[in-house]
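The chain below stands alone, shown as structure tokens; this is the form predicted alone.
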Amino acid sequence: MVAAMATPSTTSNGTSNGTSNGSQERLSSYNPATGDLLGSVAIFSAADVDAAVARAKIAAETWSTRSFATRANELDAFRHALAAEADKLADILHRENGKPELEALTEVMMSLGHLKHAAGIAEKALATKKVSSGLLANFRATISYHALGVVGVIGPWNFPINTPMGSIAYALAAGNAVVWKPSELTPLIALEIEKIAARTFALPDLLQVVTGAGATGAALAKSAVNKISFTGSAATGKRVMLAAAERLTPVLMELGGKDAMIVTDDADLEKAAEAAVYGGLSNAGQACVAIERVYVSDAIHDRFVEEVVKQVKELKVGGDDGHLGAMTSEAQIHIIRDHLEDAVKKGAKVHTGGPGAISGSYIQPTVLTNVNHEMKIMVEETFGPVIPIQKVKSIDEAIRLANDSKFGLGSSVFAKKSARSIAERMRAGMTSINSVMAFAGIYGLPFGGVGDSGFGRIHGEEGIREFSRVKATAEQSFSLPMNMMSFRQKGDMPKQLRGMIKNLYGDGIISKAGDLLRKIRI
């Protein structure tokens, strides 16, 4: 199965709808489930990318001057237009990505939610804020937020609409234009969205798509964009950062994950098992916030495994109505097979699936026990339909193992009394308590990780501000007898400053009163 390849073509007319200036190659998109050719798109050269960014800068200059209400109205219109085409978008997603119809429709719906949320919160999130001016009481101190200009979005193949929209919607709402480079495995869905944007927004260059493989993404990272939002592997993220460093372009990195779930002995066992199955196997495990390792109290381990296996065996793989669809990337199948073979070789017990349960683009869901951190399956990102379960003797051991990772994106804990305290101790950007991945479905929560899972945040008010430039302003309201910002000072100024230091920050009355007041408030 080949997911994408370059083929000769002479079609190029220099427009932004999937064609590029002077390119003789095109990128073909295939259905990962059947291998059928779905279509081909242009490969944008560096010059083509630069031209798109230049057009976007012109659009951004106008878009950024429009009121929040005007931008919200246009974003609403865009959302309505996408919603009207929801079935078509889901069908393209189903065929190009390989995920079942239900998951495709869910992804479309989640993407629309981001657009609605971003349009609704932008004005509040970017409102000018007044802060204390401290000793400079004659000044008005404010923090304001301004559009960056053009945001380059490099999207993944596993959630080719929802993940990019988590940046696109908030970047547009903040007053920026967007140039979007989709994965080479899923370019058709991006071009369909670009068509809808072009006929919806008054500024047709506000949202542009540049298609191609790694070279096109590198060109976008090196271009004159004002920020890059990248979603993908840590290895590729580092290359994007290196490319962006040439212009000192700031980057937002949403990278891989190895999300852990902790299940204590007082957890609701059936619900925890159900969550582990869904969290580990939704989108065939092809999610950065998928549950990739489970740590279960030894008191309930066997019963938990029995319930997980029972639920996994109820799932259907393949077909329009299947629970698990085809794997999108052929390269990922090789990684999953390697991880499974390594685990079995080192003593893991296979309850369902396993290395021999891979057929073409489909992988039967696998449940493993007797696993440990000497195995790739527990420390490297697998990105497939695998649930490895490790028995632990205590909560402390579970937390230690959960935090024993270079990644730190999402996490989950199933417990009763200790749930919140465990969640606080888990080293991750996000945690769901008695649920899985819920943080990704709450638009107001920031999304992002730590360590090799990246930095920066999308979604929510933090996501809006992530795509803005922060400006501090100090405005003098009136003059004071003592002007500290002048060389015209009296001879006894050092003496006065010593007195001020003692009174304001040392053992003086004002300092002691302030310290006491703070303690009372605490």
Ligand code: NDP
Given for the second form:
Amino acid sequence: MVAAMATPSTTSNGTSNGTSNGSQERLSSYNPATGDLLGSVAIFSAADVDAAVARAKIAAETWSTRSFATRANELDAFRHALAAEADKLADILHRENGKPELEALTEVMMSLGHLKHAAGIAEKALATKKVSSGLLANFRATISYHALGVVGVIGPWNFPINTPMGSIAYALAAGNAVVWKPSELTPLIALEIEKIAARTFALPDLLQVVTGAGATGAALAKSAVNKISFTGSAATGKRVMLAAAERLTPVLMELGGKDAMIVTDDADLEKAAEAAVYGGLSNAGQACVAIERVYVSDAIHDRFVEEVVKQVKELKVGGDDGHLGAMTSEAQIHIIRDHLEDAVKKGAKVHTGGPGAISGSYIQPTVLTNVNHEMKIMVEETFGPVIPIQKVKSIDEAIRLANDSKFGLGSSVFAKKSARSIAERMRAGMTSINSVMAFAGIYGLPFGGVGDSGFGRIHGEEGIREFSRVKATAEQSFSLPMNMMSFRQKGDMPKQLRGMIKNLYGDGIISKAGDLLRKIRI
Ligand code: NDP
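Previous: the form predicted alone; requested now: the form predicted together with this ligand:
What follows is the whole complex; the chain from before opens it.
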């Protein structure tokens, strides 16, 4: 079997896909499980990308003036059309990405949920809000939200629909047009979605796809988009930031992770093991919020490992109905093999799988113990079907090790008594308590990380506001005798200001009464 790859080529077979943009060069997409050529797509040059962004700007001008209800209706129609094609979309996903049918269908469903959620919350999340005008009591102070214009979305190959849709749905609902650059490994699924968008949205060019490799992404980052929402590795994220800096284009970074799970001695052992297996191995471990390391209390470590190994041995690798599909990227297989070999060389014990259990584009799920932070497998993103389990003596040690990472995307804790306090102490953008990855399935929760896992948030109200421009307005309702915003002052202003400072902020009566009121409320 050959891992998926996409290569620029000047030839195209009869199964070519993609919009015609005048470019001669084409990019081929392969099935990672079989090596079969699935089709070829256009490679968008920088000029092609700029032209797409210019068309999107025209669409955005009209779309941003549409009411929330009109936009929601069109997003509903788009969702219905995608749902009607769910089997076809899942099939392309299965063939192009390598994930089993069940996971492909799950991804389609999750993506549709974003469209529904974004359309449902936009009006409330972006409603104009009144805030206290404080000292300027004669003013009406409001915060309003406005569309940015065009959002450039650069997506990865591991969740080629759901991850970009976590930006696209919210960007559209907030009144923006979108230009989407999918990974070179998964262009066909993006083009299928673009086709459905083109026939459901009344405006042309509202959602466009620009296919190609890294250079096309770089062109989008340099283009006249009003914001870039990037999902991918930290290394590429830095390149995108540099490119976007030329025009001071704001960026949102959803980067990699090294999610930790903590299991304390009072945890439900079987459930924790089940969650570690799912969290570590779903999508063959190719998830930014995959469980990449587990810290288990020494009192239950051996029983936990036994249960994890038992459950892992029940899994099927490969086939349409397998639990784990083919790895999407050949480059990623090299990284996983390197991490496994490094761990074994440094003393890790292999319970299942291991570096010898890689065959073509399939990797047998691997459980490791006797691991430590000297090993790559515990500190670098592996992005494969591996569950390394480290024994810890205390909750404090578990938290210290979990936080000993440059990444900070998701995390998980299995405990009874101290679950919430452990969750609070974990340095991560998201934590699931007595579950894994649940935060990613709750559309109202903001999704994103800290440190090398990036910044900015997608999903939910915070996500939709990421694709809006915030405007502060102060409107004078009536005049007061003392106008702070004027040189034409009456009376002894310095004296009046000294009195105000003492009374409002010092030990004057109004200041002290305010302090007391706050303390009573707390
Ligand atoms: P990459 O960083 O390799 O690529 C991400 C995207 O950037 C792809 O579309 C890629 O195009 C494009 N790209 C490549 N070079 C450039 C460039 N110079 N300028 C602009 N765009 C460029 O990541 P992967 O696709 O390999 O995805 C895996 C990574 O994504 C992992 O680290 C994973 O953790 C992270 N991820 C994070 C998520 C999150 O929400 N935090 C969710 C999912 C994944 P091309 O593929 O054509 O090279």
